[in-house]
Amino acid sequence: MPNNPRLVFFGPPGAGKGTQAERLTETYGVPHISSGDILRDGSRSGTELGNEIASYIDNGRLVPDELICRIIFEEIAKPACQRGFVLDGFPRSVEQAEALDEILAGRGFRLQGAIELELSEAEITDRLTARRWCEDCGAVFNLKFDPPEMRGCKRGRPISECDIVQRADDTAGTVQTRLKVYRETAGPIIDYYARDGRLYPIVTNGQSPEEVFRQLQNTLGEMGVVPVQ
């Protein structure tokens, strides 16, 4: 199969979907579409739509299907995504998964696989409450294993010039709300992709991002997807 993977990353918040999706983008040459980044950018825009988005994510709730589907489908319709993409944080319901399959089929494509990153609840809480990000460049850090002072921002400035904050949805109380929502929706989506053999689970407990990525590359190799030469 050519280097045009169409994949979704699936798993609880904090499982490392964004990190692994970015690695895939670099190695396999396809765009990374993060629903979380898109929604957070929108929530800071100050527009009517942005304020509506903020009212959901700041309280750890999911954005309604109709709204998130419209936003994501506009992204995958862009020319860069005609050669493939990696979706991070979408779909989050069976209805969204069905809508994605329908949109792709109408364009002559098929989602090749759903990568499920598995992680214990205790490790999720530990990771997310220690997560920080730069409001200026969007770089994500972790106070325990990847603190800001260990690397600069994406714009090449000293980290001291960045505005490092904790996301409103990474506090302990909101993390529990997000995990509850995830548990309520995960089962049906797992079943949806498992029924036709498109679900690929990867256990990430206690593993470094490098170890997880090696597992991921092995999984993609089984699909027939190879890195860009």
Ligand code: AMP
Given for the second form:
Amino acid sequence: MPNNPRLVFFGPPGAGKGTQAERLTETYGVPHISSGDILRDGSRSGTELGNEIASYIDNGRLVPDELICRIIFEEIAKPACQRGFVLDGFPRSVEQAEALDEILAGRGFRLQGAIELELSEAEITDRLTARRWCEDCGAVFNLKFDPPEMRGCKRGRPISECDIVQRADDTAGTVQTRLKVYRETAGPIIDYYARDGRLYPIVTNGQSPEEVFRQLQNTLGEMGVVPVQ
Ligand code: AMP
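Complement to the form predicted on its own: the form predicted together with adenosine monophosphate:
Shown next: the complete complex, the earlier chain at its head.
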């Protein structure tokens, strides 16, 4: 029975969860589910619920557990996730972590591990305030080490035709709130996964995305996770 990846990515905002989860998706052939991306899409729907979600995100606060659990569990019930998935940005509370384990156990699966990407606070602030994204295709850039001009948008259009903007929650003030929320919530989640040996920390300070990905592949090897055939 192949050990398909069922993993969560965990770490402070800006640690590279999205970038690494996308690489993992390409190499291991399982969907990448980003709670932040799903919520940002929802927040632009113009509905009452969308506006409520936007008010949490724009202030750097967490949306309620019940709401995010409903959204994420609908995603992982989809046929595309039956052979594994990589969750990024979820869980962000012990309640979410417990609910995820329960849902998976009910379907006969087990989350193999939580990959914790570690990064110093100075580097986080530096990275996040220089982060930009294309509102149209979702590509993420960094003005300092991965500028839009060097890569272009995911749809292959000239970069001059893309809407490259800063996320409303990547401004210096909101970054501080998000870091505070992370500091307050991270410890219990780390303990939760460490307790039964499912925590896999990876230090990313001063490392390129390629170096982090190499460490990540080694870690998955240790976990016995193999690419989906
Ligand atoms: P991210 O893109 O992962 O940094 O998420 C952006 C924002 O979406 C967060 O600051 C929260 O407001 C919200 N969010 C994302 N994931 C969760 C989650 N698992 N629980 C609660 N709120 C979340």
